[in-house]
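In C-alpha cells, the next block holds one chain alone, the form predicted on its own.
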Amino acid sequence: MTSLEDLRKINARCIHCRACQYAYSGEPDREGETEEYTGMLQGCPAGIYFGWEGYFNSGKQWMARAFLNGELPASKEFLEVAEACTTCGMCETQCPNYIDTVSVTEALRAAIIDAGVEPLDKHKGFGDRVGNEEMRNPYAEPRSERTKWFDGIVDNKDAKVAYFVGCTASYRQQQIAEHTASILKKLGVDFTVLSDEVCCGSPLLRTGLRKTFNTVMEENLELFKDFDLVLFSCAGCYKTFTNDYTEQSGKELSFKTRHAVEYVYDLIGEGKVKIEKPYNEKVTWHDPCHSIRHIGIAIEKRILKEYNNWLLDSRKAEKAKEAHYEIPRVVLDAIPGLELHEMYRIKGDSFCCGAGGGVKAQFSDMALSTAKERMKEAASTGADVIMTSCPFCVTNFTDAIKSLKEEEKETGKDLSHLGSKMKVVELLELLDDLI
C-alpha cells in the first residue's frame, strides 16, 4: 500500500503557493449570478470552517513534510488537524504542480496512527465495526440483513453484471438501492447483488485505518473477480473501487466499473434510452466529489502518465476530464421539462457537501456548516431542487435543510435565500420514475 514515505517526492513539489485554497483560481474575473459568488472564492471546507493555515491543504502538505523530516512528532492534536478534511480534492484540482494532495493527506493520517496515536473515537468506532466479520459495515448492522431489500436473484452466478450496493444504500437509504435495481431491471440488465458484499473500505482508507481497509479490499476483489462489470449507486464506493483499489493493491481491476448514472448516460448516447416523461422543475446539480472530481482527476493523470508531448497531451487530458464532468449534465439535458440552473462552483471546482473523509462522523458541526454553504450557493441560482447522486450528499443536504427549517421556526425569519425551501432529489430515484 502507498505510504507517506512513498509520496515524499510528490509532497516535495509543494511550494506553498496556496493556489489550492481557492476555486476558480485561474479565473479571477469570472462573474456569477450574485456578487457573493463572483471571482476567486475559497474552496477548502476545513480551511473555511476553522480559519487556520494548518487546516488548509497548503498547511497539511507542509506538516506532512515536517513529519517526514522528523520535525513534527505524532500526537492526538496533530491527528485531529489532519483528520479535519473532507478529502474532497478541490485542492488537487487547483494545484499547478499536479500534487496528489488527497493521497498525501490520507497517508499522513495513516502514518500518525501507525506511529502509535489512537484513531479519533468516531473513526475507531466504525473501523471496529467494519473489522467485525459479523458486521463488515460502519452502521453495526448484521451482514445477514445486507440484501434484505432486494427482491431479485441474490448471488446469481450466471450474471456478468453485479450491482455493488454499499453500506449506506443497504442499511440507511434503501430507496436508492431499490430505485437503482429497478432501473437496471427496466433496462433489461441481467445483474445480481451479492450477499457476501462488505464495506468498500472508503471511510477506513480516508481516516488512516489501512489494515482493516486492506482486509475488506481483498475480500471484495476476490468476490467480484469473475464479473465483467460492477455498477455503483454510491459515489464513494465507485471511487474507492475504481481509483483506490488499483492504487493500493498495485494491480489492475479484473472487471470494469461504472456509476449507474454513467451507465444510463452510455445507453442514452447509444440511442437505447429515451426519456419521454417530463420533470418540470428548476434544478441545480451538485457534483459529488468522489464520482465527478476524483474520477476526472484520475482520467487526467492516467493520460499524463503516458505523455509524449506535454503541451498536446495536457490539453487532451483536460478535454477527457471535462468530458467526464459533462456526463450528468447530458443525462439532465435528456429529461424533458427540466430547467438546469448551474451553481458558481461546478464540475472540478464544485464545492463539497461536507460529508466525506470521515468528517460527518467526527466533525459534525463542520459537515453541517459546509452543507449550509453549498445550500446557500444552490439557492442563489433560483432553483427549487438541488439534485445529486451520492448517499452522503443526500444525507448532509437533507440535514442542512432540516437545520435551516428549525432555525426559521425558532427565529421567525425566512431563510429561503439560504436554501430552507429547496428539495433534495437523488438523480437515480428520479430516473426510475421517468424511464
The other form holds:
Amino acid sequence: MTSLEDLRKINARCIHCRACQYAYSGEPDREGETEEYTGMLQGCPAGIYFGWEGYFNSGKQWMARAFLNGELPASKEFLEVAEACTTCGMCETQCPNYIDTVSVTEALRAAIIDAGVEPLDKHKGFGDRVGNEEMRNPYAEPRSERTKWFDGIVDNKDAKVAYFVGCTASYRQQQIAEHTASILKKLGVDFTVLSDEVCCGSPLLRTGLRKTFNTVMEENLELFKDFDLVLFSCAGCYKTFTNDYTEQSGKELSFKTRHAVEYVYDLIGEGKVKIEKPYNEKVTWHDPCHSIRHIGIAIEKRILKEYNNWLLDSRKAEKAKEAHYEIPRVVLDAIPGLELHEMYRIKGDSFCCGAGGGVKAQFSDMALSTAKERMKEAASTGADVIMTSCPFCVTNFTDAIKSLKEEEKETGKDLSHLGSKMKVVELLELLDDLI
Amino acid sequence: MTQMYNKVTDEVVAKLAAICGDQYVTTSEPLRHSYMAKGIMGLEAVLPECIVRPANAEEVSKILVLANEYLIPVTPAAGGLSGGFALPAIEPGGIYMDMTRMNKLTVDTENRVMVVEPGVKSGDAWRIFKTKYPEWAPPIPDGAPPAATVLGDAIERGFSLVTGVYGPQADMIMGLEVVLPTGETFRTGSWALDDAKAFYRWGVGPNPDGLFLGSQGSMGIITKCAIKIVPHPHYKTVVAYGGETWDDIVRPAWEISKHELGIAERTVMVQGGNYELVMTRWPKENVPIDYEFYKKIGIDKKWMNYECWAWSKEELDETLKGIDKIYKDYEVREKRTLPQQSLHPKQIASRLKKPNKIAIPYSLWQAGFLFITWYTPWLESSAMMEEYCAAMENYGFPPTMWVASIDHARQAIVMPILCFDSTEPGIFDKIREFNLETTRSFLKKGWVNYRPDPFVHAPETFSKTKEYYKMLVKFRKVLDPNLILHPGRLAIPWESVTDLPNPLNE
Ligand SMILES: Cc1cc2nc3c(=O)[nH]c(=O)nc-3n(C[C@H](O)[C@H](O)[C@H](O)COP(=O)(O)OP(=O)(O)OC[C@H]3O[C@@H](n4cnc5c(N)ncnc54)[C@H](O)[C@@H]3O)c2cc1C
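Provide the structure of the form predicted in complex with the partner chain, given the form predicted on its own shown above.
Once more the chain from above appears, this time first in line as the rest of the complex follows.
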C-alpha cells in the first residue's frame, strides 16, 4: 500500500505555485468559442465551491506536508477538508512537477483515519457495507443478488474474458450492465460474469478506508486471476483495477483490462466493427475523470518511469497520454449522423461532473453545484445531448438537470442556456442500440 | 525580544466575522496550514492564527483598525506566489489577509491604464485582454504561473513581460489606493483628486508610492492600483545567441539595448542563463548532467534570448537583422564566437507564452527551489554570476543561473535558482549560510538584493545603510505607528529578526 510517508518526497516537490487551480494552466492563448470559455479557467471543483486555499490541491499539498512533519494533527475538521475533493485529477494534469496529487490526497485521507479519526458518516456507511461479507457493496444489497440482472451463464469457467460489472450497474443502473452484456454478445465475445465479484473498492480507496479496500482488492485479484481480459462498464472500477490495484498491491495484474468503450474502439480500429445505423443528434462528450484523465496520466507516468532522459523523452510519454484521450472521440466519430460539439474543457483539462471521490454521498451540495457548472458548459456548445460513459457522471448530470427543471418550475424562467433541456446519454447504451 | 504583539483571541475573531461575514473568517488549523509555503522567494514563514478574506477596501480598513487596536500583526497576500514572502515572518502569526476576493478589473484603453484590485490574477487578466482588448497586453509577471497577481508583482517590483524596456513592474504604476492601520485611505498620483483619472503618476504632489512598492506589505495595504497597459503587436518571435562566458552574453546585449530606440525598443525582453537552467528543470536522476549532451542538442554553455515585438513582418525582420548585425560586429571586434541558436518553432512558442509554467519544474531536480533576486549595473552582472555560480557549487547546489535586462540593460536582475531537497535535514540552515556568505560579499561590491529576506538580506543591507534605515523606520511609524503590518519584513522591528547591532541605536 502506498502510504503518505511513501509520497513525502513527491509532496515535497510542491512549491505552492497554484498553477493546479487552472484548467489549461499552460495554455493562455487557447482559443475558445466564447469570452467565458477562452484561455485558462479555474478548474478545481472543491476550490471553486469552497473558496479557501485548503480546498484546492495546492493547499492540500501543504496540509499534507504539515501533517507529515508533525505540525498538523489529525482531526475531524482536517478530514472534512481533505475529503471535500472529487479526486478528479484536474490538478494532476496541470502540475509540471509531476506530483501525484490524487495519490497524496487519498493517502492523506487514509493517514488521518489511521491516526484514529472516525471516517465521515456517509463514507463510514459504505465502508461498513462493503466490509460486510453478506453485501460487499455500498448499497446494502444482498450479495446473492449481484448477478440477478444477467441472463447468460454466470461463472462460466471456460470463458477467457470476464465482465466486471461493478456495484452500481449490478444494483442501481442495471440497464448499463444489460447494454454492456448485449454489446459483448453482439460482438461475439465469449465472456462471463462472476457471482463472487465484490465491490472494486474504489469508494473506499478514495475516502481513506484502506483496510477494507485491501480485502476486496485481494478477493477480486484472486477471483479474476485466470482470465486473459477483464472488461468494465464503470469508469471507476476500471481505473481502480488498472491503476490502483497495481499500485496498492505492488504487483502487475495477471490479466489485461479494458473499458467496454475502449474495447469497441479496438474493434473499430481493427475494422471488425462498423456502425451503420445513424444517430442524428448534436452531442457533446463529457470525459469521465476515471477512465480518461486518470488512465491517461497513468500511461504517461508509467512510460516516464522507464526513461532515463526525460528532457528528450517526456514528449513521447505525453503523446501516449494524448492518444488515450482520443479513444471516445474515435468511437463517436464512427457513429453516422452524430454531430460532436466539444466543450471547452476537455480531455486532461476536462471539468469534473462533481460526483467522484466520495463527494456525491458526503457533500451533495458541492456535487450538484459542480454538475451544474459542467451542464452550463455543455449547454454553451449548442448540443442537445450530453454523452459520457460513467454511471456516476450520468447520475450527477441527471440530478443537475432535474434541479434546473425544478428551478424553472419555481421561477418560470427558461434555463435552457444552463442545460435544463439537455438529455444525458450513456455511450454504452447508445452503442448497444447502434451495433 | 520583548513580545510586542498580541495573539488573536475569540473576541477578535468574532469582530472580524462581524466585518467580513462568518464565512470569510477562519481559525481552522488545517486551513491555516493550507496557506503555508516555504520556497519560491522565501523559506521562512510562520503559521498565521487566523485567515480573513475581505471583499472591499472598507472591510480592509475595518480589519486594520481592529488589528491596530488589539496590536495584532497583519500579513496581506494576493496570489501568494512569492512563497514565504507572503506569509508572516515572526511569531505570533496574527491575521493573514487573503485578498483574492477583491478581483475587479477595469480597462481604459484611451488613457492606456487599467485599474486592478489585489486579487486580479495573471491568467484571468490575460484571458480578459485576449477576448476584449487584443491590441493591448496587461503587465503580468513574465515567467510566473497564472495565479500570480498583477498588483502583487508591482508590489514586488517584479519582472514583467515588458520589463526589458519599461523597467520593473513597479515603474508601470500610475496610482495606488492605500489603506493604513489607522483606517485612513488615500490615493496617490492624479488619482488623489476626486473624479480625476489615474493619468499622471506624480499627481497632486510629492508622490509617496515608492514607499509601498517593494515594502512587502509592511507600509500599508494596497486595495487598488492603476497600472499602465502596453500595446500588444502580434508579430513576435524569440532569437537566441550562445557563448562560453557570461561576458559573451552580457556585453552584446548591452550593445543592443543601450540605443533604447529602434531595435532596442522592439526587443521587449532580454533574458538568458546557462545550460544548467535547462538541465535542472528535470529530475536529477532522469537527465544527463554532462555538458556534452547539451552541446549535442544545440544548447550553448550560456545564452541570451531576445524577445521581439513588432507591428509588421518588415519591422520584425529589421529588428532581427539589427540584432544579428550587432552580434556579427561584436564577434569580429572582440574575436569571440557567439553562434545564433536554431530554435524550434515549439521552443519559440513556449518562450512567447505568458503566463507560463516554465519556472515551476526547478522543484523536479530534487524537491524544492528558491529564487534569490539581485540587481546590479548591467555590465557588472557577469562578475556577480561568476561568483554566484562558484559559491553555489561550493555549497553543493547546481549553478542554475538566470539573468535579465531591466530598462534597456541599465540594470540586470541576476537570479540564481537554488535547487534543493526540502526534505533533507539541515538544508534550510545551509541555504541561510550560503545566503549570508554571498550577501556579505555582494553588498561590499555595491549590489542590491531587491526582494530581501527578513533574516539575512534585510538586516545585512540595512546594517550598511544605517541612515536610510532610520528614515525608513520613521516613515513606517507615520504610516503604521504600532508596526502591525507584516512585522519582521524589512527588518522592522529590528530585533525581531536579527542579533546585529540596531542602526537606530547608533
Ligand atoms: C514559478 C515562478 C515563476 C516566477 N516568475 C516571476 C517573474 O517572471 N517575474 C516576477 O516578477 N516574479 C516572478 N515570480 C514571483 C512572484 O510570482 C511574482 O512576483 C508575483 O507576481 C507576486 O504576486 P502575488 O500576487 O503572488 O503576490 P504575493 O506573493 O501574494 O505578495 C507579494 C508581496 O506583497 C505583499 N502584498 C500582497 N498583497 C498586498 C497588498 N494588497 N497590499 C500590500 N502588500 C501586499 C505580500 O505580503 C508579499 O510580501 C515567480 C514565481 C514563481 C512561483
